[in-house]
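Shown next as structure tokens: one chain only, the form predicted on its own.
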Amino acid sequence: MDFREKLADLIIEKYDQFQREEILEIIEIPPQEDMGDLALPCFKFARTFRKAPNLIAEEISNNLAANDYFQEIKNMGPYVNFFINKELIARTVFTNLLKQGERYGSSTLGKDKNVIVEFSSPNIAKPFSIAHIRTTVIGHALRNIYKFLGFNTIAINHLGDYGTQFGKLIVAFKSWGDKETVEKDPIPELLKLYVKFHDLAEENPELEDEAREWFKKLEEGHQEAVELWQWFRDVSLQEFNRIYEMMGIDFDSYAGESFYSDKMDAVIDRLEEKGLLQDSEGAKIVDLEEYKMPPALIKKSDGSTLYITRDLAAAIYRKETYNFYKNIYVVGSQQNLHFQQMFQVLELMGFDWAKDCIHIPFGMVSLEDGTMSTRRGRVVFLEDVLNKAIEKTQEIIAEKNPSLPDKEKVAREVGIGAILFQELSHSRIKDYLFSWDTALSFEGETGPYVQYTHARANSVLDRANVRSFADILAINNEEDPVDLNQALEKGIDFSLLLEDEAYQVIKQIYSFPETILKAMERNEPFLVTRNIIELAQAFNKFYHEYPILVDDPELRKARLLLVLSTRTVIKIGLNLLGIEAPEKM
């Protein structure tokens, strides 16, 4: 039940010189609980009323009828505030929860409709580093969310397997490397050979014209080159496996830029077809002026492409692919201008779905002490990151619940949630300095205190051996119900749970399913993040003031019946972030 929407017939039933979306539009939350759950704003009415806003507010006050959604409607100065019924608003959020269970805030929005979400793409022979988590994270986090909202989607790790990089290590590996110290550790090693390269580079920058030599080589299939390329990528990608198995990722698709490089030549042909293509000191640009951008080189003048160029190709086979509704790049804030230019030629190109890309920007982490830089080596590695939370957890277990069943698979849901939960605790937009103590903290509105609180609720639930609402309902009722839902309102006195410290349980449970359509709209998973922190924080306190195993029949029930949809809200949140539940902690 959308409250908004009964106020707005409320209003319109009495005034009809209002349009229903023009009072739609201006309905507020106040800012303060006391003030009520929805206030409308009068000013916009005074040319209307021919009268003071304050007096407007007055007098819908007191035309409105007592109804059955909202128990009191009064005025505040210009303001008319709305205290929701909060018997309604219970039986409203138990009967959805009912029906959907762990489908709670789920809906069919996106039948029939694709989304593609790239993200992750680290770079192949490169560490896996914790600079790569956001991308990783924020990704995962969205592509649960369009899930679970019914669209299909196509998860796309854009891989970085192509570009004068790989020149530079084939011309390290080639002038200092071995195979069988690489195949031990593949990406140490790996990354060793490079930053060796760009040291020696400063010094002798004949190696950087071998590099683009040995590049423009893999371009045009030259044997060795793309023997060497292609053994990096392979022991690259088991690297970043492991870690995507760490954290309960997968992929549809690593089609990295290598996938696109036969795919350019027909860019380049329709951005000439265009009259697009102008030619700069020998290489090829799109002139962007106009639009307030510099000139998107796509071919250099030693005739080599660059990441525009494959983006373009990308693009242009996603949509011939899959035909997407909605082709989201979750890629770091530093790359805005390079988002904006490829959309822009694909508009000149004459593609009107470029509007249907989108550039899902998030701020940069750095290092407590500078920022990190693979050139240098100065680098943490997520695997390292994800382990010591997993060892740190592991500690506090051995001190708080040694007995504790399954410790280790514990220990790896908690201490990987953590630092997960880290990363989506934030508006992904803010830059992000990482620290070890942060990252490894379990105190406040982090993770570990999300995932006890899942579990506190879970033993009380265990403890009245309660595991559905059907068990719910079934306490002292000398029938089997058959119709759950009939069972829920003849089973549940609802004014048993208006104490404001349920209320506030129960108005955090009713807003999930809206922040989880917020979250997908503004592609921002941090929104899911706060709503379970603040839900957890609620039944927490509802936990400390209240008993729930009562010896009273009907007061039991309809606690049993919040803690379970505490529950049951907690672990869709997780897993919407990609974090798991633990029911034991």
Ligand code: ARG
Second form
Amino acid sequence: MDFREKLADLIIEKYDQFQREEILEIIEIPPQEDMGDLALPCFKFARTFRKAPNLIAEEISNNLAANDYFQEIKNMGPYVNFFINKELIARTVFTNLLKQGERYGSSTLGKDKNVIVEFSSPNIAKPFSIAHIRTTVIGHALRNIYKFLGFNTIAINHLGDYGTQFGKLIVAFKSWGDKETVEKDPIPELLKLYVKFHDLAEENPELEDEAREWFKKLEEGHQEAVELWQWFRDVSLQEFNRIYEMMGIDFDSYAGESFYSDKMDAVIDRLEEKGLLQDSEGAKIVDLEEYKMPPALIKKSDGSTLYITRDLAAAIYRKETYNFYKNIYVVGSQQNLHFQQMFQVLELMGFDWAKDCIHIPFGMVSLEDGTMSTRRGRVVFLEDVLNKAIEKTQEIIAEKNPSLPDKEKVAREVGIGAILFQELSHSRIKDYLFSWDTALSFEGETGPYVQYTHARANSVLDRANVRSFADILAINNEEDPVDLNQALEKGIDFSLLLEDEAYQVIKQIYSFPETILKAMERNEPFLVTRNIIELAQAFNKFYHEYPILVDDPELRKARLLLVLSTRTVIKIGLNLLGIEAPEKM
Ligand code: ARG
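How about the form predicted together with the named molecule, since we already have the form predicted on its own?
Below is the whole assembly, all chains and molecules, this chain first.
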């Protein structure tokens, strides 16, 4: 049931001078609860009506009568405000929840469509820092959201396992490295070598030449170079996989940059064929001046290829392999230009699917004492952050709830959940400052707060011995939705859920499916985070105001329905964000 549509119907019926679309576009949600559920601002109509907006609002509301969908319609200043029929919205919400259960909000919208979500893509031999947490967490959530909406998702980790930096690392390792030391603690040791290389290269530029040469050797398949590179890659991946496992993340493909090392000639040939390549001081470029961008450097004068060359090869390979409907890159906004250039080149190459390649940027993470820099060795390791969060959770459990079953598991789910949730609680494009204090605070609008609300709802249900909707409705088969629906209609008195506090909960649940859709359309998982925070807050208000396990069986049933629904939706939401919802906390 879409009340915006109903609102538009109502207006169009009375005023045929309006277009449905234009009404739908301007409908707002009033800022305060006592102002109703939807509002129609009348500023835009002043010209048509030749009247002041508040007079128009008055006229329109006088012309519209309350009906099945809206129990009250009244004007407030220049707005017509609509109060949705509360019983109807409750009935709609619960019917859908009953039908879909833990699939509430899912759809078949994406049926037979392949969506690639490329995310995480860390660089081999470098730390998996909190800068990578953003792409990892946002990308993972997006993948879940697309999947939930019926798309066929392909999660790709475009590992940074190729490029001139491996020349540097080879030089550094050969000069100062030691196999055993690296094997004991691979990434920090490799990082040390990398940092040392940069420190020394400032004074000795010939080191850079040596590094270039070693990268060249790597591209040409020189045995020692390839073996060292393979080893760097293996030990790095082991580390990364440990972190992915902690976060419950997996990928369908780890085809990173090196995967395309033998697929770039074809790209260069095609660029050549299309007459797109130009010589520039011995290098090959695609001129993009017409598009107000610097040229795309495709091949250096020494013959080595670049990041963008590999990305072009990757995009073409993905189209051929997956025939994608969308090819999404979750990568920081520092790379905006790179993606604009690359998509432009694809278009110039004549690929009409270039428009289906989408860069989803996000803001930068900085540290309180300045920016992070791998070269300077100033990084915060993601694994440390996760471990600290887990430790802190363990301390809290030991203090507040030492007899909690499965303590270790819960501590992991809550600790890691806190970090992931924080990542997803701002619009992705915002830059943000990493602070240990905020990351480890469990107060206010945090993951643990939402998880706790879920556990609280759960414990009420436990006390009532309720596990499913069928339990509340006291019927045996949960399988047959028709039966369940009838039981719902017969068994629940929706007029018992009309308190403001209950209604706010219902409204949040009502908007959940629409939120998921919007999150997909805007590639913005944070909308889901907002929805479940607001749901948790609304539920807690209700919970503090009204006892649930009351004697009156009708009231008890109705309230339990609200509790079970809240629990279900919070769990779905957390899971979409890649966060666990522990039963007990
Ligand atoms: N490895 C890169 C980095 O850590 C990100 C790769 C982004 N993906 C791509 N297809 N270019 O900065």
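All values reported here derive from a predicted model rather than from experimental measurement. Numbering follows the first chain given and starts at 1.
Asker: Comparing the forms between these two forms, identify which of 85, 232, 259, 407 marks the hinge between the two rigid parts.
Answerer: At the hinge: 85.
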